[in-house]
Structures are given as structure tokens and as C-alpha cells.
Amino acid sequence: MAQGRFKIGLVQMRCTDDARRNQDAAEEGIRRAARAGARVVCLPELYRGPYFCQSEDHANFTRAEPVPGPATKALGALAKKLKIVIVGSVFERRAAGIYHNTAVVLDADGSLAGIYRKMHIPDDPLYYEKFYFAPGDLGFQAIPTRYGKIGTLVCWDQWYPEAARLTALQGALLLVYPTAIGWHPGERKEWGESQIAAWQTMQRSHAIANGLYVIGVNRVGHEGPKGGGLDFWGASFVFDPYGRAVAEAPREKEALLVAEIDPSQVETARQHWPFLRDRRIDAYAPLTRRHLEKE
């Protein structure tokens, strides 16, 4: 159970091809957030390396690690030392030939509180994740921690209202999305603002429809060849249960966000907007079908 108000920290960072450098940068961001009072600190998607899914290359499988493994060991030790909860994101090697895009939650005693394996796996230009990741098989979860239940989803999951709803129904206070989302440089001028607006609108809608805090922590900076690759747009955020922006990071540079979470707002929002109460659970079975239109 959450014990009253607490602060959450988001480490918006650039990621290089040097795992050690990225780990050091992440840990320094975590320490800064803790000094600013954060009790829960979140890192971007696959923070230990570049976003390697821009190409299909078997050599990238060497980046994977077990869970528990080096990342969770380092984050767990830091969580225990600082008495905070850390949400990280790793390229998990589950077994030979089976890999996942996995969110990890380290509790304030340093233990691995739980993991979530990304359920929705994209296959789009420069986002060739199906080549690397098997779909998650642990379902949607709300992981108990010292500061309340944390729901973890990952990047592409953030476009699916079903994922947010099923996580919220398990009692999540926070819905955290480690993220690697950006523009194709050639599309940015024409489509950039509409793309980021759509992204923010979806996340606000999850907060409102489910009456909980929604957190997105993104990487920032250009990755890939000049004139190509991806421009990760930053803009990490904390939205409250009414969809209001509690905090938002800039788009062009690294940043540390620290914002206050008030668990009582979840109860209040759900009392005044009782969407969970009025759900017609007797009528939703068709959602398990791919498509309903008669051919």
C-alpha cells in the first residue's frame, strides 16, 4: 500500500552504444532523482544501449542478458542503498533463441519485485522488433512495491486501451511506460506535431478512463545515420487521473523530472468519474475476437 503522497522521478536520457556508459548515466540520474526526494524512479525503454531495432542484425542478440542479470543486480543494489523503487527496461535473454523486451521493477529493499514482458510487438520501418522479441506471456500486471502497486507496460503497448484497462483493474496506482518513440527525420516537419499530439492524447485518455497516474519516460536524441535513423522526441510526462500534465520534459535534451503523486486522487477521480463502476462486463466478450464485421 502507498503511504500517502510521494515523488516519482523520470530519467530522460540519451543512449549510446556503450552499455557501461549508459548504466553509469542511468544510475547518476537515479541518484539525482533520489536526492530530489523521488521514491520511485523510472528509466527509458532498453536504456542500456542504442535502439538497435532500426535494423535486423543477428549480432544485436549479444546485447541481451538474463533476468535476474547484470542490469537487475546493479539497479537492485542502488534501490536498496537509496531505499527507492526503480523501474528499468532490459533486452531479456530468456533461453537460447527466446528473447523479450522486459520491464523490471526493483523494490526498495533491492529485491526483484516483478517483471513484465512487452505484449504488443511492432514491425514497422526502423522498429523491427518482431525480429528480436517474442511476445510477452506473463499477462498484464500490477506489481506490489513499498510505494504502491505499479503497472508496467512498454512503448507500443501504450496505444492499446485494453492493456491499460487490464492493468488498472489489478489495482495499479501508477501505469509506467518505458518508451523509445520518435520521429523519422524526413517526416518530422510535416507530421511531427500531429504524431506527438496523438501520443499524448492516448496517454491522457488512459489516465482519465482508468482513473490513475500515467507515466511515460522516453529517450532523447538522434540515433542512426545522418539524414535517416530516428529522432527520439523526449517529452517524458506524468499525467494525473484527470489527464492533467503534472510534469513534462523538453523534447530536445536530457532531463530529470520529479513530480508528486497523490494516491488519494485515484480514489477521488474514480468516485466522480465512475467508469469502472459502469462497465458492462456482460457485453464485452466480442473484444476477444480479431474482427466483427461480417464478410
Contents of the next structure:
Protein chains: 2
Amino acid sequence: MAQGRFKIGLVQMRCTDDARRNQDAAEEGIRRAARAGARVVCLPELYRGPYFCQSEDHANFTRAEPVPGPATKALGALAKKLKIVIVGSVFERRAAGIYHNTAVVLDADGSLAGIYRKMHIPDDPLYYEKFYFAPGDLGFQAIPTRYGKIGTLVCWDQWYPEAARLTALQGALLLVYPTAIGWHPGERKEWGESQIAAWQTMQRSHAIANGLYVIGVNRVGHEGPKGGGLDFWGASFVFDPYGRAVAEAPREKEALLVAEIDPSQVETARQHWPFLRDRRIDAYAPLTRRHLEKE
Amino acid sequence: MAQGRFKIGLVQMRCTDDARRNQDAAEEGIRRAARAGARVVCLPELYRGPYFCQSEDHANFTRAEPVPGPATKALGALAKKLKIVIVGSVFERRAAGIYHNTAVVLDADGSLAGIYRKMHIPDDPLYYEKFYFAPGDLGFQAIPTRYGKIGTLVCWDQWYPEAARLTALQGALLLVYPTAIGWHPGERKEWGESQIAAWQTMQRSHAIANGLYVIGVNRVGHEGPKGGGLDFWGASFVFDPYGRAVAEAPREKEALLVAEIDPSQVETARQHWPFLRDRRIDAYAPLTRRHLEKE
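Please supply the coordinates for the form predicted together with a further copy of the same chain, as a counterpart to the form predicted on its own shown previously.
Every chain and every other molecule in the complex is listed next, the one we just looked at coming first.
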């Protein structure tokens, strides 16, 4: 799918408890990105609400919606109007008792090009996602769009080289990670820099190991009680196939990032760093096991 | 295998065409590291000779030796004398026509604890390894020693998250990559910083994704014709399970690096960053395929 350069837009935003307001803010960001020339625009994880996984509260299930549903309908209409691709994120109600953390891709004609249900689900203090989300069962996805195949992954997936690899091998030109990651205020002084550095390192490594663009779109703002809760750090980015930053958003401030993607760089990078050529596929079968130590 | 902290030593050295001289230099480095308290000492890739893979020359096969053989005998005697573990690297002659790029681990009693035959073999301008080395067929190895399980990987393996993962899952406390990596002088101005940054990023990412220590031991010095050849960059390192540098050697100068390894950090890191818990082993089988795009 040879194609020319195009611009990608990232809407780094604050998310409130008001879904309508968040949707309006997201759409305003998308329109601004499109005016700046973006042909693919990406939103943060679960942008329609606060990061409700800070507690295990059954009341939060009312935030879930079907896919297709209100969010994809609104984003689809906007994608069609602006003739752009939109990558969104939805708390998906699939059935009573089955909910997912789902990335949605709207193609430039407004149709739902595809969905990806988050495969790796975290459970960490204030990230109680296992309570809300069933692990994805659609596998890893590279979704064809007017601007090439977009590999969708979500937040915690970013720590898994397996996820990046399996998405890249499906022909993705870029990986997009809608994200909601922040600091615990109490840990921030000691661990803050180390945590954000590790986050960036992992995603740079996916770009390098797979020779493609990697995009992370994070939210910003403090959510939760004062002194507790989470400080979402922003710092959204576009890394090129060599792991270099093409563009980076500031920390902890709303921002619109627009950067150029050059699809020809994917092939060039892979010719110069021919990692895919030498994978030892004959020796990787044990990756499907939990542990390999003799027990 | 609960155990206390210990020191690791890295001998970043220049390698000449004289195997005897290289062996002496390596042994002197090992002795110095042991005097500084190192209980595990690591040597660069193929430290007994120049990086001969810059050309395809049948005469270089005379450099190969059996394992066990002269190198492992010398290193074993020193390991026994100093009561330390040594990780070396040998151009292994396994049989007529079957040669490998092999990491060897000598235990603190002088015995050969295990070997690892480089699984991923590069072939790039001036890195013509496919001419010399058959791909390893021992799989990935975490080799038990007096100071814990040491995961051995070699140079080009460093670009493969699969290799790091499969070694980590065997219970390795640390990954050691004997390495020979450098700049092409003609590319250095434009690409030099990007290349060394990518190299560091990948190995930091293995430390983070797997929650263990990662060690790279590189050679230094220009080898080859003036204006051509390779500038081996040094910059050997010890990264902790959060991807932070515990110690880094200078670029392009011989150096002895001694750093502390705290085995308890492996468990602590994995409890706080529980990536191994959430691997989707049910979905990773396609990692054994070359490509997943519909063709």
C-alpha cells in the first residue's frame, strides 16, 4: 500500500466527569488538527470520562456504551465531514457482564473501519482495570484505512513487545496507543522521572524493533482526591522507525500535536535495520508459555 | 535461588590481531575486576581476535577453536583461581563446516557451566556474520552459576525482544550481551548518535519488560582501513530492572566497569511492574510466523 506522506494529529486533553463536554472538547481538538492538515487524528484512552478505574464501583458500568454506539456515531460523522481517519477509545458494553476497553477506528468515509479490544489488562493500585474489562478476544489488529494500516493497541499493551510485534507483522505502518498514564502524587518525587523514562523507552523500543512509527496519546490533569489520585502526565509523542521523537507534547498541559508520517521510512528503516529478516521463528514457540524455569 | 548482592565486572577492551595478547589483556582485566570485588566478570564478543567479520575471508576460519578448548581452558583456570564466574565469547569450531559465535560461562569452580550459540546472525555491510556462523541450535539459555542464573545472548540478539523474553522466562537474573558494535566512519556524523541511542534503548527495554538486569560488554577501537572499517564505540553498561543505568563505561576508551547487582530488585521490580502476570500467552502463537499480513 505505497502512499505519500501525511500528517497525524494527537489530541492531548483533560477529561472531566461530563461525557458531553469531553466529546465536545475531543471534537474541537479533531477539527483543529484537521485544519492543521492532519489526516489521521488520535484521542486518549477512555476520553469520554474520568479515569474511573481508580476505584471498583459498579456505578461506573453505566458509563459503558455499545460499539457501534454514540461515540462511534459522533466520531464517524466527524470523520466523514472532515474526510479524515479518527482513532478513538470507548468503554464498550458488549453484553450484560461483558465490557471491554476498546480502540475504535473510523475511516475517512465515516465507516467503522475496525475495533481492537485491549488485550493486556492491568490491575495496579488506582488502575483497577481487571474489575471492569474482560480481556480482548479479537487478537491484535492492524486496521486498513484510507491512510494505511493502523495498528491499535491500548495503554498497558505498551509494556508488551509481543503486542507490538504481532501488530507490526500484520502490516501496520504505525502503532497508536490511546493511553491514560500518570503518577501517584506520593511516588512522584522518588519514581516520577524513572517511570516516564521507562514508558518512553518501551515505546521507542517498539518503533526500533519493528521499524515503524509509534504514537502515544495520553490525557492530562489531576483526577481524584487531593494528595491522592493520579497526575496524568501527558507527554504524548510520535516516534519514528528509528525511535527518534518526531514530535512530543508538553507534560501536564493540554496540547495538540501535529506531525508528519512518511510511510517510505518504514521500508527504508527495515532495509537498513533488517531485524524482521532474522527472527528465529523456529525457536519462539515457548513464548506461549507463562514460565520456562524448571519448577 | 535467593542470594545477596554481588558485584559484576565488565572488561571493555581493544582487540588486536594477536590472540595471545588479547587473552592476556582479557585476563588482566578479569583479575583487576576480581580485585575490585567482582564475582561475575564479562568479556566482549569474540575478544580473542579482531572483528574479522568485516570481510568474507576463508582464512579467518583458522581463528576458530573447539569448546571446550583453549579459551575455555584458560578462562576456567582463572575462574577457579579467583573463585569467580566468567562470561566469555568464542569463535567455536563445532565440526568441519559448522562454526558458531558462542558465549561461554565458566563457573566459580572452573567448570564450563554452559554455552550459548548466538541465535540471531546479522549480515550487514562489514558485519558479514552469516558467512561464518551457523545459527545457534541450543535455543535460549539461562545458565546456573554460583551467583545465580545468567542469561547469555550475543550482540545482534539485542534487537530481538523475543530473545530477551525467552531467556528471562528461564529464570535469568541478568542478561549479558557480549557485543562488537561500532560506527561506520562515513555514517557517523549523520547517524552515530541515533544508532547508539537505539542500541541503548533496546537494551533498557529488555530490562524493563522483563524486570531484570541487562549488561552489554562492547569492544573499543578502530578496526579496518582508515576512513573505512568500524569504530567500536564501547559504552558498555549495566541497566537495572527499571532500565536505569547502574554504571556506564566511556565511549571509545578501554575501561573496567564494576557495578553492584541486587538480586532482590528483580522480584521487587516484577511485583511493582507486574508485566509477566498479564502476558496473553493464549494469543502469542503467531510470533512463530514470519509475517502475518494477508499476502
